[in-house]
Structure formats: structure tokens, C-alpha cells
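One chain comes next, on its own, written as C-alpha cells: the form predicted alone.
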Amino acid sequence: MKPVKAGNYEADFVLDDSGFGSILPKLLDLESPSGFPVRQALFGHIEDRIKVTQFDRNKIRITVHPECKDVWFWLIPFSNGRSSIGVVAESGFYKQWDDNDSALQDIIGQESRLTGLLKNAVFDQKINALTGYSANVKSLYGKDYVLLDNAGEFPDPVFSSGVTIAIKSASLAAEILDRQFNNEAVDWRMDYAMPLQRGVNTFRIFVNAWYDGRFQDVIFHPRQQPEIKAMICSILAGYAWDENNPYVKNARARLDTLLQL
């Protein structure tokens, strides 16, 4: 593919898929507050020397810090013996390290078990930071352009949800498109923001039960119930516009009764 010279473009639709970078939300003023605290990943690539028999490699590990429920590491195996490795915890969190690379090897270490599976492990490149990524708008759409995955709404990291929401974003709005593009009549609103956001929501109220410990309190408990699993397991893979699923269509109330339970 040739690189795109810079210059002046005109195009009869726009469809905003820069993620992070949210051009058209800044170029708009389309940004709103996310109602989520404001977190930092720390993240980077290392090689794990992580021992065969101690690990699933075709498997992500989260785990939880062991005093502070609302900080959570991820471990993502590669296939060449490195891992992306990462914590994500409120901004405040930090303020006692100097640099990100000491920071994110000292908080590992007050993890026992990550502790042990990257006892040998090379941090052998620079650790990176994010702050501040959930994100929201005052609209999904407008004149001509429409926003497609992080670049609309993205709740946090926690379930991998921002791969879902880029996919189901896309293939709404390729069909939407198709239509209006043949002259038929099509409402953004109904056909696009009201039903991506049904799923966005369902994200969102798992999102909220898991860093306030709830959900936590589910995913570890020790009697589990093998229906209820599968149907909270099916919209953490990503099925979280499947309203035939019970925990999708009145996720709150479920959740609620479930925790209660």
C-alpha cells in the first residue's frame, strides 16, 4: 500500500476509526467526561522465561492485587517467550515511583504469584504509560461522519470490550452506509448510537461491579453455577448484544440478584 501524501481530502462520508487519538471528537468538541475514575496503565513487552509446565501459554492471566481489589495486572503470552505485561490502577496509585519501569516491577513483586511465574523473566524494554483512557462523546454520528470503536465510547480495558466494540461498530455502520449510499432512508440514531450503545452499557455495568469488588466476588466465588457461568462468560467474549442471553437484556437486575444471592 502506497502512503497517503499530505494534502487537502474531501470525501462524501467519514468514518472515524483513530481509536486513542479521537480526531474527530477533538476537531469537533464531541469529548464528555467518561464517569470513570481516572486510571494509568503501565504496560510493556518483556521476555518471561516463564517455565513450560507453570503456565498456560494459550491462555491471558489477570490477576488481582492482593490488598487493592481495584488494581489488576495483565500477563499475555506470546508465542516467541516474550508477554505483555501490564497494571492498570487509579492515578493516585503511583505517586510514590519515580519512573514507570521501577513502578511496574515493584507492584509485580507485591503479587506473590505473578511474582513467582516472572522470577526470571527480562525487562528489557522501556515501560509505557496510559492515562485517562475511557472515553466518551456527546455523539456517536453527526453530518456526515460517523465514530467507530475507541474513537466513540470505550468503558475500560478490564474485558478486551474494545475489540468487540471496534467490530460491532464497523458492521453496523458498513450496513447503514451501504443503504444510504443507495439512496435509502436510514436513521443514525436508531440504526447505529441506540444499539451499539446497548452493548457499551452491558460492558459498562460489568466494568463498574468489577472494580467495586462485586463482580470480583462472582468470578472467584467457589460454588459456581455452570448456566450462570456461561451466560456471563458468553458477554465477556464479546456476545454483549445477545439479549437472548438474560444476563444481556437485564444485566443490572441480574447482576444485582446474583450478587445478592
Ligand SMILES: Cc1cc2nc3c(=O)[nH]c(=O)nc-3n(C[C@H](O)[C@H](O)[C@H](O)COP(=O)(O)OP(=O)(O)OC[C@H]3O[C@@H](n4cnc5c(N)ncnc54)[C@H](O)[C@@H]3O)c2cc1C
Contents of the next structure:
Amino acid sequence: MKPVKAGNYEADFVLDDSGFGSILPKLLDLESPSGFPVRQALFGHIEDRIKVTQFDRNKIRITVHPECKDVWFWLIPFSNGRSSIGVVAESGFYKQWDDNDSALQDIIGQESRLTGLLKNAVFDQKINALTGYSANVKSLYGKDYVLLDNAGEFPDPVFSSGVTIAIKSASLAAEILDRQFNNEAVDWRMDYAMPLQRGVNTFRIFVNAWYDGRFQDVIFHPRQQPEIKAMICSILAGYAWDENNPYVKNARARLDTLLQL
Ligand SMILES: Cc1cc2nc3c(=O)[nH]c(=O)nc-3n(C[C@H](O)[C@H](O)[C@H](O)COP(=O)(O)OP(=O)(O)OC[C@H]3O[C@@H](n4cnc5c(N)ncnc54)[C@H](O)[C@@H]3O)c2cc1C
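Output the structure of the form predicted in complex with the ligand; the preceding block shows the form predicted alone.
To see the whole picture, the full complex is given below, headed by that same chain.
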């Protein structure tokens, strides 16, 4: 990268890693609708004061709202007695509340198990809000740039796929750029955009089915087949690009069949 004058740089190639800042998508008019409704997350860190006997601190807990299947909570315990707590809903769901702090605490109060776990919790930090985080773009690459991570596509936080997609996109792009700088022929569409989107689309199918309730019926079904559970867990754990997994190769059809069964 060559400095032109203080604060200005000329680069041969730009990797946009600005996340929800979406610098290049905004500058180059690359943003496109995500296909998901506008959802909003309210979240923050709390001193959770959860009794050890009540809770496995090595696990993240996802809880679904008792009445609204598309509203869900995360509770991510840290080792120091604090937790990240958050709720996700369509933005209209929050309209009766004026401030984020009381909204989050009231909505937690609507779910009895979470209320029980957090009955002694201290909400000692500001609660943040993030609205319309789902992102999509018209193109993930151009002549001299590529969009990484959330600056490209981000379907939804429900399966914690964000960092997986971020690392996948960065590692694919680094390898291609290395070849490009060595004057080898590269094809950003075939080698970057298409493989990246394959995994993102797999996540997208499960995200859609989560919000319309179908995938929740699978997850919470009392009779589960261990092999199928393992294949699905593998995807949600990040192996969304593993074409040896039938639920990756034919995600939509497989999920539909499973739902019928
Ligand atoms: C509600 C919610 C919950 C989530 N929970 C999880 C989870 O549990 N697990 C998980 O894996 N993922 C989760 N994610 C997704 C995860 O946060 C992102 O996918 C991940 O952070 C992507 O990394 P990134 O590098 O693209 O963006 P970021 O981590 O946002 O990094 C972008 C960086 O660019 C900087 N930046 C932006 N604009 C500018 C600018 N103009 N100039 C200079 N710097 C700039 C920002 O300050 C930031 O440091 C969640 C997302 C949301 C919305």
C-alpha cells in the first residue's frame, strides 16, 4: 500500500473487513435486500449469579419465547461469573417499550426458565440494540476488491455462524489473493463467491426453517435419530461446506423430508 498524502492510501487490492460498517457495499452501492424481515437484537453483559448446580457453564443456552416462536434468547456464560444475554425479535415486537434495558428484562420475564435462572442477576451495564443486521450484497468481489465476513453476507446470529463465515471467507480470499499476486490465473467467482455462498446458503436454509418454526420442531422433537442429529449438529457447528454430509449437499430437500417424517 502506497501513501499518497497523510491519511490517503493507494492500494492494489482492497479486502473489506468492516463488518456491519459495510464500507465498500455502501460506497459502491452493492447492498441488496437480505430476504429476511428486519430483526432487532437487544443484548448486554450481566453479572448472572446463576447457581452452578442449575446450569452447565460450558454450554450456550438458546431459549425460545413461550408464545412467539420467532423470538429467541441467547445466554452465553463466561468463566468470570458474567454472561452475555440477548433477545432477537422482529423490530415491531419491541414497540411497547421506550428503552432497551426495561424491554430486555421484561421480555426475559415472559420466559419462566430464563427468569428462574436469572432471578438474582445484576443488569449493571447498558443494553445495546442492533437492528437490521442481516446483510446481502450484489457482488462479493470486483476487479480490485473483495468483501469478507459481514461486509459481504450475514444471514442471522441464531446458529452462531458469523465467525465461521468470517474465517471461511478470509481464508478463501487470502489463498486466492496470494495466487493473484504471484501472477497466477484466478477466478474470484468460481474460487471465492460460489464456494462461500454454498455454505452461507446452507445456513440460510436452517435459519429460515428456524424462524418459521419447522426446524424448531426437529430440534425439540422427543424422538431423535442420533445419526441425523450428528449430521445437523455438524453443520451448525460450522461444517456447512462439508459436501460429504447429505444435509449440506441437499439441505432443503433433506430438511423437508425430515419434517414430513
Ligand atoms: C446479535 C448478534 C449476535 C451474534 N452472536 C454471534 C455468536 O454468538 N457467534 C458468532 O460466531 N457470531 C455471532 N454474531 C456474528 C458476529 O458478530 C459477526 O459475524 C462477526 O463479528 C463478523 O466479523 P467481521 O470481521 O465481519 O465484523 P466485525 O467483528 O463487526 O468487525 C468489523 C470491524 O471493522 C470496524 N469498522 C467498521 N467500519 C469502520 C470504518 N469506517 N473505519 C474503521 N473501522 C471500521 C469495526 O469497528 C469492527 O472492529 C452475532 C451477530 C449479531 C448481530
